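Read the single chain below, which is given as structure tokens and is the form predicted alone.
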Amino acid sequence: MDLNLNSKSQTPKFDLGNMEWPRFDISQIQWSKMPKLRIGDSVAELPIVQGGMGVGISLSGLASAVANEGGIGVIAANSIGMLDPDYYATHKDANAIALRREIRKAKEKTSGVIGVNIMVAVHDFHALLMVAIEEKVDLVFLGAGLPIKNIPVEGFRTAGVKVVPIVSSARAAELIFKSWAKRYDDVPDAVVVEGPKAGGHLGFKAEQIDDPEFALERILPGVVAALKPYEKAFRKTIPVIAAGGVFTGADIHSLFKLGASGVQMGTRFVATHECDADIRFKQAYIACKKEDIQIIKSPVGMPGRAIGNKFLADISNGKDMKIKCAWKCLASCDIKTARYCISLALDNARRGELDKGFAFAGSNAFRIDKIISVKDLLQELKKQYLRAEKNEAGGLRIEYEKTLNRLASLRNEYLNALKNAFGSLKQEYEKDIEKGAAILREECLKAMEKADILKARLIGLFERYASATSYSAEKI
């Protein structure tokens, strides 16, 4: 507004009355659906990825059950060959053979979205990638290392396989995407950002695990922001999937508000009937207490989160276990100094022999009190999410109505202030034009600034509401 403050000017007006401020009736909204998760042309009805849990915990049984209920089911390729009794004779080839078999079994059981989790750090990494490409899985999740060099990007694209690296920081995501753009003139299709509350091996230093600065809620927005330039440059949406400690539908809702498009959950899916592990493995989750969940030092040189037991206590006390190594599956594992083979320990646990191994688990495993079906678990998460969304919308509507009332009050205050200012400043203005004009201009600008700020806040509230509910202003 241009304030012409000569003696003949009229009182400036900031007319808020002509602005339209819609009212919302949230009772008309049907709270029935979670948002879908779209990764390229793969669309999951539920934005939930079942985490890949290695050495036989998540195979075709669990993955297909999750996919059939609308989520993304994931088969873990790590040491999957240990399912074969002849593993020690066939060595690394057993992994590729078993992975191919599990992918085919999953596809026979479901037409839903199936992914494979492959560790970058394993020596048969590329052989496992080729199986995923040849079997045309929907997605490959690549963790335990940076998938940068010698990645068969063209093969992925030809087979229609989407690529999803797993990172623990915005820096790692930026490094992967920058390298891909330079090497392959392409970028991955989505990213999983895993926080320090996850189970299994963690991508954090021991001192970072409990540091609030490295919490999932702190690192997630940074990863989302790091991918924005690549979305623009490659003209594609790159969803970020949050992982590590996600336990309830309310957790999912909170992470979505921070920019996530989906979540990855592992621990919750262990305690399902369809999980491929032995019942004794699942019961270890139900029986554990909060103090039982501990951080261990893995033979592969990384910290990991597991449920404490006698096996781990013996290792901590210096006991060396018998090591039977088929082949050097991990470059970071030194068989000469390792006290035990972690793959063998995890496979023993998967088979229910927890006296010879241990169970990896997330930080919230102690909250699980029963084994349920995948269907019931996903329905529970969905209800919790929709309840959180409805509560947020209700609180937002109340805040919005209060703001509208304040806006009406502000309009009157503003006009009265201008009227009073002109009246009280008239004589002073005639005596000292320069001084009076300066005071008057300051009063007007302050009032206008306050109104503009309020207007921007209301617009922001409206956009947030519309985005949260997927309803437009015309529908409300």
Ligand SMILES: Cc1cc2nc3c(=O)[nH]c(=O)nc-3n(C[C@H](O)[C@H](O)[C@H](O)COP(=O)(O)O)c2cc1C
The other form holds:
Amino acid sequence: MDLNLNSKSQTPKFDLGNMEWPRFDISQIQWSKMPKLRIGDSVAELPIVQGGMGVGISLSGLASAVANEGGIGVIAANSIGMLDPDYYATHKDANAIALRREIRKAKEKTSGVIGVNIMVAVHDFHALLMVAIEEKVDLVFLGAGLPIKNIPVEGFRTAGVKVVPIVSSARAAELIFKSWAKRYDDVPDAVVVEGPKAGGHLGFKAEQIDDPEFALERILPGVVAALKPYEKAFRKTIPVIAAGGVFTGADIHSLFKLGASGVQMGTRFVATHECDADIRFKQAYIACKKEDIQIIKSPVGMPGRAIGNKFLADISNGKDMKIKCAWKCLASCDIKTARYCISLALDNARRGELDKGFAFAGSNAFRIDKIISVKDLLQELKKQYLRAEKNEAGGLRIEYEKTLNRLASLRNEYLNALKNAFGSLKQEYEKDIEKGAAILREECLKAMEKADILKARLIGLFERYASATSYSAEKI
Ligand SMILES: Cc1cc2nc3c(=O)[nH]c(=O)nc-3n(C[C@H](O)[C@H](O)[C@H](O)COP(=O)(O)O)c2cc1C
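Cool, the form predicted alone is there; where's the form predicted together with this ligand?
Every chain and every other molecule in the complex is listed next, the one we just looked at coming first.
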């Protein structure tokens, strides 16, 4: 806005009267869909990734069911060979053999998006990556360690396999992307950021788990920001997928507002008919109470979240379980100090033998009260998400309309003030009273500044609303 009160001839311009203000009619908006999740050329109709869950909790059954409903289904590779009764004889090769079989089974059951979850910390990490490449899965999710060295990037690219590291901090994401850019002149295709409410192994120190500074909502925006320079440099979109404690569609909606393009969920998929675990594993989820869910010290060297039981109580009371180690599957596991084999304990739990193992679970597992189908779960999440989106848009419209009214009264106030002030200013000028002019100038500038701020805020509101809803507002 231009105002030069030093010149007698110039009248201040206030262009609000001619401005175009967007008008919304939210009743006309089609509230029907969650946004899709695109990772490279893989497109999931729903922005929901079923987290890989080992040992044997997410296999071809669960992964294909999720993919058939439009989400991303993930087979967990770690210790998958334990499905084979001859595991202790075939050990090292058993995982690769079983993984190949599960990928093929999943692909027979679905044409949707299928991924594989591989822990960086396992000794057969590369053998499992090779299976994923040879079987041309859509995605590999790489957790429990930083996937930096000796990554077969060329193999991934040739086979069209997209790579998604799982991190728990912006620092870890930056480290991976910086190293990839330097070593491979390439970067991963998406990132899962897993907060401390997740189930299974956690990428946090024990004292960070309940510290609000490390909450998913706090770390997510940092990861999104850390990837921006790489999106620009490598000219690609790198979606960030938020994980850990996501329970409802409203949770998904609020994580999207913080910059997530998708969510990864584990716990909720355990309590589905299609989950590959024994029914007793699922029932442990339904039976557990909030206080049963605890943090354990895992032989992997990381804390983990699980449902407490006698097995875990015995371990923490110092009982040594007899360890039968197949082939030191985990790089960080020390057989001398580990009091039990975690792979065996998790596999026992998968088979329903919870007296010889335990169930990993997210912090919200106690909220689950029944086993439902994957289809029903995803329908429920979709409905809740759309309701949250509608509520937000409604609130935004009220705020917008209030601001428009406020602006209209401000404009009147301003024009009146201007009219009155200029009337007296003219006389004052004629009497050559400079002081009066200075006061008036201050008033005018203040009013215009206020209107400018209001205008910027409104435009901001409009832009946020339009991008959230894909709604193009008609101008008046
Ligand atoms: C039973 C169970 C097993 C899991 N196993 C793995 C695993 O093998 N690899 C991995 O990266 N994450 C694993 N996770 C983490 C999940 O993939 C997921 O990211 C996490 O559970 C998300 O939090 P939520 O359970 O609160 O939804 C596991 C989680 C659970 C509950």
